[in-house]
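Given next, in structure tokens, is a single chain: the form predicted on its own.
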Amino acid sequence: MLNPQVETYLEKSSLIRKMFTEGARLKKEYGKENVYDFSLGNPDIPAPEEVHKALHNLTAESPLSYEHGYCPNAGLPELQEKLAKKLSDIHQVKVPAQHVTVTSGAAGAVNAFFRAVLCPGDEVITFSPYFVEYGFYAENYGARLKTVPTDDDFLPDIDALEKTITERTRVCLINSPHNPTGVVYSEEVLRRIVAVIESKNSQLDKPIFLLSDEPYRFLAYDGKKVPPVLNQYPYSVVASSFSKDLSLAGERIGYLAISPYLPDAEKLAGAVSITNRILGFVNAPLLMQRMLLKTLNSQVDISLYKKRRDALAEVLCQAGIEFTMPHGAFYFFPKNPLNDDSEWIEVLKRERILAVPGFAFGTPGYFRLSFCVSEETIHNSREAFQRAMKRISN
């Protein structure tokens, strides 16, 4: 009845669908205060208060037929301006109003340029560990993931990335600050890959594009810095959303941005804005588009973030699990101290945690916790860390 590649995906995703359903029993068995849920990178902190005063504006003041019809594919042209503007400080290059896409989300940024340029046979790179969307993304249509190794501080081996790119590379994604491991590459790491592609692209018909993903851009630590990308090569293009900055993730609103540099940049950006339609999105949501004309410059305060990802770790040190700190987004990505990820993860859900095994990401071997919990629900957990490690030590 079902497409044969969905069965698969059906079947990939088993696990985790378990999981959240399990985590739900443990809940309604123990109490949701029992329970300590490191599953979901789903923002709990609420939306700065200039995003509820603009929603209740316009709630309150628009005419249905003017504010909530059709606009078109590519956006609000008043929010592509202020975008651009935005996006040309971020990245350090004058970005065009008509280079800025709106989408649905991150995930509709990406799904919208992989439609304008990928072909059945296509191959996307990325780094692993990865987010697994990517691979369902690139498979939309008839192109393939392939991932490239990372080392023990989870950044890009570059002589492995020369090494799998072949005539049929399209995309090389980068993902900073990055999920699931929360680091963020520097502007070397970020040179270096971009000194590879340019030079594979004297050898290929035609030019690797690269993609950046990065919702996670606002939520970095410790000083650390996120370079910009689309002053640094010339086919290079930005996907991110509101998702994290504005704790909208369900409200479906992000961006897709070319660089300028890239021939035929209008050509591209008339291609995701066709793509944005065709894929069934028609536009992104009016009401948030509008509420971002208010609110662009707003985000969440990250202290609330870096105190809960200090919190979590002094958890983990003191369970004595192996972990690299997270210096960006909102995960940790600890080693697994068993040699099976499934058995390890029974073995925290008997102490009532969830998390998700690495094989989730392309890489055995880890377990991903996110920190979008409360302080309480991390300090509680500390026992039951420790618990969970004496079991396997004895």
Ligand SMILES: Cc1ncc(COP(=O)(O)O)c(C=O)c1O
Contents of the next structure:
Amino acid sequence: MLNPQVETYLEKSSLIRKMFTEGARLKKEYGKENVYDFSLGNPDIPAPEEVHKALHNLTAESPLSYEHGYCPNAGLPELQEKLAKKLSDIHQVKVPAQHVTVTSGAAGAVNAFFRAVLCPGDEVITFSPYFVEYGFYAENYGARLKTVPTDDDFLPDIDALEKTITERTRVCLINSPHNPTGVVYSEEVLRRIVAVIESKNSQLDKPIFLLSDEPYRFLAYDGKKVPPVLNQYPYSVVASSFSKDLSLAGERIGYLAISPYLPDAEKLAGAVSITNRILGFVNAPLLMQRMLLKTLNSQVDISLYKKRRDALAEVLCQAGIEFTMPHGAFYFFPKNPLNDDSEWIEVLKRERILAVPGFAFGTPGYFRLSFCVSEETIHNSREAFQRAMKRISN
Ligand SMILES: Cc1ncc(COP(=O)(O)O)c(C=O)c1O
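Go ahead and give the structure of the form predicted together with the ligand, now that the form predicted on its own is out.
Whole complex next, starting from this chain.
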């Protein structure tokens, strides 16, 4: 009945699905507050007040039939204009409005871009660990995800990147601040990646795109700066969204932006507008687009995430769990103190801690904890982590 490839997806995701079902069971049995659920990267901080106000005002306006109709596939022109202005400031280069397509989240942006540029057999390179959806997105278009390892600080192995590039490589996909490690790439790291792909381009028929997936750009701690991308390399493209900075993940609103230096950028923008349509997104949710016209400069309070990051770091230190301090996003990716990922996740579960195994990010030997939970939950989990560590030392 099913496409055989999708059949394998079902098998692969069965363990993660089982984990979520188990989590739901634990919450039912012990009460939500007695389960420490660090498994979901689903923003729980309420959307900013301006978002609520804008939505309230929009829905209170007198209904006009065309207001809920289809809009241009690339988005409302006035929103493209405003986004382009904002992106020009961030990326320190003038981004034309036509280079911005409003999409259904960053995921929609990556897919619309992949559909526009990838052919069956092409390769997308990313660094492991990585957001597991990337592999599925590449395979949606008959392409293949290839991964390049990172060092102990989760920074890219640049020599390995060079060796991994082939004549089928079309995209180098980066994600900073990073899910699942929280690493933030410096300008120097970005430059080294660009230098490799730029030098390889001279040997290839088609240039390699640099796709920066950056829905966590706003979320960096300790004074870390997330460097601009669109001014660094002509074939650079940015995918992002308002899922995290406005806590609107379920509302599916984001964008794809193309560097002004890209030759034939208008052609690519036109293609993305078509692929956004024919993948079935048609246009990004219109109410969200109208809301963004009024709230583009708003943001959730990132000091709340910072406090949670610090609290969880303390809990992990006290339990004797090894980790690299995340400087961005809302995840820790600590070392698994056991050899087996599934076994450690089970030990944690016995203490009612829910976490995601490293193999789900292509990197066994680690586990991911998301701090999209209250500070209270983090503090309350302290003894549970200590008990879990005790269990494995006995
Ligand atoms: C690295 C990364 N990219 C993309 C996405 C998808 O984001 P969106 O909700 O904007 O589609 C996520 C969601 O968690 C993510 O972590």
